[in-house]
Amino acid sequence: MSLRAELLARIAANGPLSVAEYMQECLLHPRFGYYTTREPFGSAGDFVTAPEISQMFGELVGLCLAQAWADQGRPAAFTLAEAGPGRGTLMADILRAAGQLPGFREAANVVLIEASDRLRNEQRRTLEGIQLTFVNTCAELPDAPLFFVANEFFDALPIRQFQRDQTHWRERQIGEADGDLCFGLGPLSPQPALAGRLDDTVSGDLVEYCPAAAPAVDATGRRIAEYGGAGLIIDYGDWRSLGDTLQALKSRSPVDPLASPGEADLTAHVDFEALSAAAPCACTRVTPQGIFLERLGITARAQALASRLSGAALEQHIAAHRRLTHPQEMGNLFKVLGLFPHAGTPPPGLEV
C-alpha cells in the first residue's frame, strides 16, 4: 500500500483530514514519511539549508551563541540545543567556532531535538566523538541555562489553514474526489485562536495557524527566562501570516502538495508574530538573515576565506556568500528572531 492509498482509506472511514494531519503523515509516517525514508538535505536532497551552503553560517551562529554565553557570566553547565538538526552540519560548525572560547565546549551539554531515527543516525555520524542527548520535543529539554538554535525547523511543523467567511472560519481540509486527494472547506465554525485576525482580514482571506509552534517556543523561552541563555529562530516567513503558503518540493522543483504524498517536502512560511507572542522571555525584533549575518561579520570572514581560494572554489565561495546575504536570495526571505532573559542583553547581531 502507498501513503496515498492509506490516506484515501482513512478519509473514507473517518472523513476529511486537516492540512496539519496531512503534513504530519506526509513528513513523519513511519513507513512512507518524507523524513523517515529519504535524504532531504544537501546535494542529494530536495533542498539545501544555510549550513550546507557554507560553513560561514554555522560559524557565525556559533560565535553569536558563545558571546551570549560569555555575556551571561559563562555558566559552568548549560544546554546547547538544536531543533531539527538535519544531518548535524550546523551543530558541528557551531561547536568548532564556539569552541574557540575557553570553557564553552566543556560546559555544553549538547541536546538534539529530533524525532526521526534515521536522521539521528546521520547526526551521530556527523558529530562522532561528541556526547549527544536526543529528545523528541522542546518540552523534554533539561531545566538548565539554554542556548538554543532552530534553523528551518518551524517551517516544517504542520499547519492548519482557515478561510474567513464573514465573522466565522471554514477550515481548509483534504478529502477525496474521483478517487484522488483534493482540497475542500469544512463547515462554518468559530476559531478562538484566530479572534484577533478578524481585524486585519476580509471574507475570503486565508490564514494559517501552527498548533505546535507556541508550545515549542514556550518550552524554550521558559528555560531561558528562568535559567538564562539565548535562542535563535531562523526561518523563512514574516511578521504575520496571510494567504496560502503551503508548498511542496520534489527533486528540487515545486509540485502540487497533494501530488506525491510522502515523496515531497512540505513546508509553510513561519508566522514570527505568533512565535514572539508565545515566548515567555524577552524577544528581539525580527531581523532579515542578511542583516544579522553582516552584523556578525560575515563579509570579513568571507574575505579571509577567499584569500586562500582560487578558481572554481573561489567562485562557489562568492556565490555562497551572496546566497546567504543578498536581499534577492536568502538574505531577506529568511528572518531571525532572538530570545533572551528579561532585563538581559539581546544575542549579538540582533536588537530590540
Ligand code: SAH
Given for the second form:
Amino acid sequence: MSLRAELLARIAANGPLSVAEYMQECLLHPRFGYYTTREPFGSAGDFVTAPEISQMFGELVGLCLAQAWADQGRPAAFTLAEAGPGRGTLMADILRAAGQLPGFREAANVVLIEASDRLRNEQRRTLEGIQLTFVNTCAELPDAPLFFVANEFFDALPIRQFQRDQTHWRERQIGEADGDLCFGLGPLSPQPALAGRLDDTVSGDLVEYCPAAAPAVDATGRRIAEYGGAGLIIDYGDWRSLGDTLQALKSRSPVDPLASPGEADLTAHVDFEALSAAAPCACTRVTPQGIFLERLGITARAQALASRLSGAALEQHIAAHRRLTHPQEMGNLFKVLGLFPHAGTPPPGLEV
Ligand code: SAH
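Give me the form predicted together with this ligand now, not the form predicted on its own.
The complete assembly is shown below, putting the previous chain first.
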C-alpha cells in the first residue's frame, strides 16, 4: 500500500481531511512519512538549510546563546534545547562555538525535540559523545533555565487553511475526485480563532492557522519567563501571512502538494505575529536573518575562515556567506524572533 492509497481509503471511510491532517500524515506517517523515510537534507536532498550551508550559521547562533547565558549570570544546570534538529549539524556547531565560554558545556543539558526516530538516530551519530535527551514536544522540556533554538521547525508544523466567505470561513480540505486526491472547501462555519483576520481580509481571501505553533511557543516562553534563558526562532515567513503558502519540494523543485504524498517536503510560511502573540515572555522585533547574522559578526568570521581557503573551497565559502545573508537569497526571506525574560535584555543581534 502507498500513502496515497491509504489516504484515499481514509477519505472514503471518514470524509475529507484538513490540510493539517494531510500534512501530518505526509511528514510523519510511521511507515510512509517524509521525515520517517527520506534523507531530505544536504546536497543530494530536497532542500538545504542554513546550518548545512555553512558552519558559520551554527557558530553565530551558539555564540549568541552563550552570550545570553553569560549575561544572565551563567546559570548552572540549564537546558540547551533544539526543536527539529534535522541531521544535528546546528547543535554540533552551537556546542563547538559556545564551548569556548568556560563552563557552558558542562552546565548544558542538551535536549532535542524530534518526532522522527530515523532522524533521532542520525542526530545521535552527529553528536556522538554528547549526552542527549529526546522528547516529542516542547511541553516535555525540563523546568529549568532554557536556551532554545528552532531553525526551520515551525514551517514543518501542519497548518489549517480557511477561505473567507463574508463573516464566516470554509476550511480547505482534501477529498477524492476521479480516484485521486483533490482540494475542496468544507461547510461554512464561524472560526473564533480567526476573529482578528476579519479586519485585514475580504471575502474569498485564504488565511492559514497553525494549531501546534502557539503551544510550542507557550511551553518554551513559559520556561524562559520563569527560570531565565533565551530563544531564537528562525524560519521563513513574515509578520502575517495571507494566501496559500503551502509548498511541496521534491529534489529542490516545487511540485503539486497533492502529487506525491510522503515523497515531497511540505512546508508553509511561518506567521510570526501568531508566535509573538503566544509568547508568555518578552519578544524581540522580527529581524531578517541577514541583518541578525551581520550584527553577530558573520563578515569577520567569514574573512577569518577565508584566509585559510583557496580555489573552489574559497569560492564555495564566499557563496555560502552570500546565500545566508544576501536579501535576494536567504537574508530577507528568513526571519529571526528572539524570546527572553521580561526583565532581561534581548539576545545579541536582536532588539525590541
Ligand atoms: N533544523 C534542521 C532541520 C529542519 S527540518 C536544519 O536546520 O537543518 C524539520 C525538522 O523538524 C526535522 O528534524 C523533523 O523531523 C522535525 N519535525 C517536523 N515536525 C515535527 C514535529 N511535529 N515534532 C517534532 N519534530 C518535528
